[in-house]
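Below sits a lone chain in structure tokens, taken as the form predicted alone.
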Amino acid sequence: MSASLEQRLSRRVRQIKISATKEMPMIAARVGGCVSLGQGIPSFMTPPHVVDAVCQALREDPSAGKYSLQPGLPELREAAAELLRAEKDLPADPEREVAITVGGMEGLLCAMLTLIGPGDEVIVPEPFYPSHVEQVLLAEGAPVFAPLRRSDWGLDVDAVAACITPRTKAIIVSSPHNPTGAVFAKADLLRLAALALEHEIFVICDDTYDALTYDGPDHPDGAFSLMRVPELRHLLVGVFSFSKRFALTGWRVGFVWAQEPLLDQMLKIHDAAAICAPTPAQIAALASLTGPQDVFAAMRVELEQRRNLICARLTAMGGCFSFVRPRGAFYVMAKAEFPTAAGAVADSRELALRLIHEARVITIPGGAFGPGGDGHLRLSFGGAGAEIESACDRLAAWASQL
């Protein structure tokens, strides 16, 4: 780029960046010949029944082509609140609360613009997801980062406390976490919602992973969500996602919950980005919550079959690599553990590319997620046991070279 071009630039732009998790399939597919551990997708097919409502409603609705109403459509709205009203007591109403987005990430984008200004501090549990922080910076915002605990990936309420400021307008939660696959634990969560009540800070949940659980449903804390807090409502804005879920994820669909008179003003930056989420799209996320849920139950097993085996891949590498067991989504931040001799790596972005361009394995730097994930690489588990497998193989045996 001139640097004439760049000068007349916003400085919105040029403070904000295209992500690793992006950027490095784009440089793996120059290099061609790669197996990915790398960007967040679920490798699922959508569902057939998911495939047939939409080709049903595309043949036989004339409707379907077109825009649905600038929240969305009022079936889908209303099959949305009742998921809140099911998974996290929430008694949402469908017509006042609930917005259907394009993707999570449009819906987190229109709580950010619409609570964040120049100068709001935003806090940001570390290591974080890359677009929370470049949402922050497109708003004009700045994000404070609040360290996760290193033992565990845990919420640290101490950190996050140590952050606040005058200037404090909203932490942003997401558990289970990218990119670490944390849950965080419930007594935390409510000491959080404290935190928050006492200081009148906003709370973004970022609750894309919500249904990606391990270890049963039974285990201490599962996925707890701050939505299920009465108390904290006026200050909270949910955030959820179709991709991960119902493997939707090139649909773009997702929804908000936000209480009416917040909601109100997000719907003002959703009709000037977006008008309205997809119809085609809509149908297909309407689908996937009222039809047979056997699918997205079978979905979830496998990925935790899929999460055993990762891990017993690194284990099984000799000590190259440490990490904490993840207990949701579908990501493993895993410690470089390479010895200090030839071969060895200055950073996670060298260690990545190297990978790459050495191993042909596609994996994500963990400096990437901000200064608690360098050393590390972020491991996705969603693709198919084979590309795990042989991705694994090719990193041991790149590994053994060292």
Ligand SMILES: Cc1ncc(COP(=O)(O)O)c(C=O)c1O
Contents of the next structure:
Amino acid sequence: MSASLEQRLSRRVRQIKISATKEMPMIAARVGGCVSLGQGIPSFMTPPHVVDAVCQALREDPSAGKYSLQPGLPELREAAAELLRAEKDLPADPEREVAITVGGMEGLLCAMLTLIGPGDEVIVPEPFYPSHVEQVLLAEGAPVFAPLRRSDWGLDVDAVAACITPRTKAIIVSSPHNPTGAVFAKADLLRLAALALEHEIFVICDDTYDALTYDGPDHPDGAFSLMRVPELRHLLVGVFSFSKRFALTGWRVGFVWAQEPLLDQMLKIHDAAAICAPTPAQIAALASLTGPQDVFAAMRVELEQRRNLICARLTAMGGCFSFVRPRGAFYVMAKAEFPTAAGAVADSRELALRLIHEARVITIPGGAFGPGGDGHLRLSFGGAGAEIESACDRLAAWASQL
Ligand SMILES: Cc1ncc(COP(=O)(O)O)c(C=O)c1O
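For comparison with the form predicted alone, provide the form predicted in complex with the named molecule.
The next block holds the full complex; its first chain is the one shown before.
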């Protein structure tokens, strides 16, 4: 980019970047022949009953290919409210408190642009999901990082408390957590809720991976969510995604919950940014919520098996990697423990680039998720078992040559 163009761009866009999660697959596409432990994409196809519902609607319903009402299809808002009632004890009002968004991502952006302005501080547990930080910067706020416990990636509420200043506007919480796969303890989340109440801090609760927990969840519906805390609701924005638990990443659909006065403001951003979520995608989301659930339950079981597989394969690499066994989402933060022989690398970006070029394996450099990720690689086990096996074969062969 020329210097003159750069000077003429907004400060907003100049201070953000495309995340490494998207960059690594683009580099790998140029190299060719890579297998992926990179981007967080569950490998499952859209289930047949969802495809059928969308196709039938497009054939028979004249409104299926048109804009929906701006906050979303009424039936989908009702089904979303029902999910919140059933899974999070949240008596959601579908008309006043639920809006359908273009993935969880647009819901997060609506929350961020509504709540955050120049100079507002937003506490982000670290390692972090890079788009959370980019969105804070886009809103011209200041991210403030609260390190997760390095021993188990648990939520360190004292570290969060130490970040609070009079300028703290919001905190972002996401459990199960990307990139660590941690599931935060209910007791820690309740302490966090108490802190937020005491200091009147908004809580953006990103439940993108909510149902994807393994080893017997703490709660029958998945991880404990701050959406379950009634006293917090006037400070809460809940963000939900159909991408991961319903394997609809490409459909770009999610929803947000907030009390009416706040949601009304967020809807102004939604209108300016997207008008409405794509109607065919909303029909897919509705079929996912209201149709048979066994297919999604089977996906969760399959992901747990993939978690077991990748952990076993990493352990078998004889000390090349150390990691905290993930209890949710579909990521392992693996610390590179290569012997300090010639050719060994510690910088996570350099390591990830070498793995693309020399081993033909896509991983995401841990440093892209904050300083706690330095020296780590984020490995996704969203891919099929055969892809995980092949990637681990290549990693093991590469590491054995160091
Ligand atoms: C923590 C987290 N939040 C939000 C999103 C965005 O999800 P969506 O596809 O619903 O926009 C992702 C996607 O990877 C994520 O990991």
